[in-house]
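First, one chain by itself in structure tokens, the form predicted alone.
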Amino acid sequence: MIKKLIRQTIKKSLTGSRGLVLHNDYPDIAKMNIKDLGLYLHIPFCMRPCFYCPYFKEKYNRKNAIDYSSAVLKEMEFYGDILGNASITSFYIGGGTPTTMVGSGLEEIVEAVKQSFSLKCGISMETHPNDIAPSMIGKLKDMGVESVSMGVESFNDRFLEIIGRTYRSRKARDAVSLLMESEFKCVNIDLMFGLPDQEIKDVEEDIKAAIELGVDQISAYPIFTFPHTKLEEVVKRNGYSLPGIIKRRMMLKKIEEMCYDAGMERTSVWAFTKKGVKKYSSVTVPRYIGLGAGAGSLIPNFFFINTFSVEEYIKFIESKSRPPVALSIKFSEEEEMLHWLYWRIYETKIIKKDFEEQFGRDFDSTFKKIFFLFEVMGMARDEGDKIIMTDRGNYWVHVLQNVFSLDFIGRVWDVCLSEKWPGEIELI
């Protein structure tokens, strides 16, 4: 009920509005003039899905892998048709794990991709220890994948077993090694802190690992309990315990000291990346189209999501002429501008003269409210040009993540795991 209020008092305040709402409808997208945009492709396969995980995925099964594939291709032709002459700034392939389908159609994708778009950039995407391999890097390298990001979580044994991952350290240490040896432009592994009953220490041990390691980047973020996941299941039968807020602050302060003296710079909430190096980010593109099942697209005034189900999603595809949108939400302009606002804070480098391009809008007219009181409450810093969020900056949007995004997103995400044709959501 508090989270309820604050929400809306925050939300009323910025955008004149309490909530949202979204329907099971479809945006005209061939009457809008996209000049570039991002493209997401999610796989939603993976061999074991993990029980923490709040993204939508199912059980690997090569059939459906492969109709899956059929589908997206059809999927891509309608897009390919309106946006073909739109530049594809950045192409982000997600989870799941992508690299499931090696094999299973995504080579198919890929090249389908590269003839129907105007690609202008290289390809980023997520594997899993236990799919790494010589062959595999083979394969990655021919479609022309650039950078890659692989889920670790954790480098020891004990907390790997708590949160069901089916290898061990040395499993991952070995699989770490081999991507940084294949020259990637970039190597990220995303590492889980806040895990069942952690501590400090064992943090601190996991990022010295990967900084003897040598990745380029390292994005360490707690792990959530969405209420759609079995994480608080799991917890309570076990007889674990979750860090408190004090003590994954604690966690997160050992984290950027330990980063920062390896000389790494922070370039997202949770991400820090040695300098000189392309940061490896999928959530920041500020217009996107996502291809296949439970993919989201952010265009002008527009958010959609296919349906959360691969089933429905081929059997949509195979007799419609449209994509299989479940739910969209059309953003008021305010909506949209602090939607926008959101990703670059999370960035943490917000560049006011990116904000006037996109709206036509001053940036210190539109939010200097805002931004004196980041500044009074030492969360940020104006520099003119650009605001830079400060380190406690940054640990508040972890905590307006719990109070907004987690709720929203798991609310949404809850609805369409048990609803594959939803008619309406009322979030407020």
Ligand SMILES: C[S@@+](CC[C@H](N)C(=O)[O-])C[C@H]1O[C@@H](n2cnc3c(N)ncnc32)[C@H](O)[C@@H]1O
Given for the second form:
Amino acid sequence: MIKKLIRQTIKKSLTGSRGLVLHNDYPDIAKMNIKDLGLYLHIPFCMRPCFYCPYFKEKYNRKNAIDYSSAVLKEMEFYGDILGNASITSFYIGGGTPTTMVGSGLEEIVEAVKQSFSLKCGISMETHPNDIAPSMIGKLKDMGVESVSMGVESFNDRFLEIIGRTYRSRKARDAVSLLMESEFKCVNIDLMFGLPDQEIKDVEEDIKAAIELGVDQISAYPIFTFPHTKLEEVVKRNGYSLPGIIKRRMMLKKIEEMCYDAGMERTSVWAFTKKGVKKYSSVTVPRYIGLGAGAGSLIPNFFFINTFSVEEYIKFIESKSRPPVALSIKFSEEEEMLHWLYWRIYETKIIKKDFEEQFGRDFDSTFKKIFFLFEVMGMARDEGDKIIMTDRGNYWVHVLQNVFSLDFIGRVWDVCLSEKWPGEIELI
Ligand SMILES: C[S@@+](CC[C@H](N)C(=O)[O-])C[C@H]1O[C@@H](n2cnc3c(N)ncnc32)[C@H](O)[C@@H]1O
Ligand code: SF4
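Structure of the form predicted in complex with this ligand, please, following the form predicted alone?
Let us now look at the entire complex, which starts with that chain.
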């Protein structure tokens, strides 16, 4: 109830409207004259899905993966016809676990992207410790993968067991070392903190291990309890306790302190990158098209997501020549600006000129109320041409994320997972 009220107040004060209505309209992209954009490819398969994970995925099965690959090729043909002349300046393969589909259709998709679009960048891709071996590294390099991210989550066997990961610390360390020897532009590892029964010293040991292994980037996420996952149920059933907000704040402070001492800088709310390394990031461009089931696309005035069902995705693509849109939002200009601002705050740095180029408006006069408040509260620093979020600011973004976007995303995903073609929903 309180969350709902805060959410409504924030949204109303920023955009002047109370709720967001999502439909299933499909925008006419061919008329939009998009010159450069990013590509996101969603691979919705994992060998053993984790009970706490909110992402759209299902258990890997070779036949489904191959059928899925054929459907993605068809979806791409459609976009290739209307956007083939646009430059692709960022290509991200996420999941699920994309490396599950190496050898069952992923190479073919990547090759078709190269044929259908004007690709001006390397590929960034997610992987899993169990998938990393010298033969896999060779395949990733052959595809053109330049940067990789791997979900390690913890280097402590006890916590790996509690969260049901299927490898142990030795395997994770070997996989990290192999990636580090393989000359990728950036190797990111994900670690989660605030795990069931975890103490600050355990987090300290995980960060220490990552720094000793020399990774280029550490993404440290507090474990979030999304309503559609089994995390809460598992914690209750086993009598675990999840660290409270104060302990999580102390854990994050420890992570910040250790990463800064190791010469890393903050490059997003959760990520710390070695100085001089190009950060690993999924969202690097303001416009992107998402391929595959559950993928999101952001184009002028529109955000839309494809159906959250591999089966429905394949069926739809076979019978119709348009994207399988489950839900779409038509943004007002204020909403689009807010969406832009949200991601820049997430990246902890806001370049005012970028906003002015995209929206043709003066940054300072558009957002003066918000940043006046942020500065007074010590959450941001105005450096003239840019705004830098402080560590305190980043912490409050995390709190806000819980109140606003997690709830928001949680509800959209809840609907999309239970109804494959929801039609219309209103979020307030
Ligand atoms: C797509 S997965 C990473 C790649 C691969 N599937 C793996 O698990 O190794 C994305 C990351 O999201 C994070 N994640 C998953 N569930 C989460 C949750 N409930 N709260 C916070 N982070 C979560 C984990 O750190 C995970 O590595
Ligand atoms: S954390 Fe990674 S392996 Fe686990 S279910 Fe999520 S995407 Fe799959």
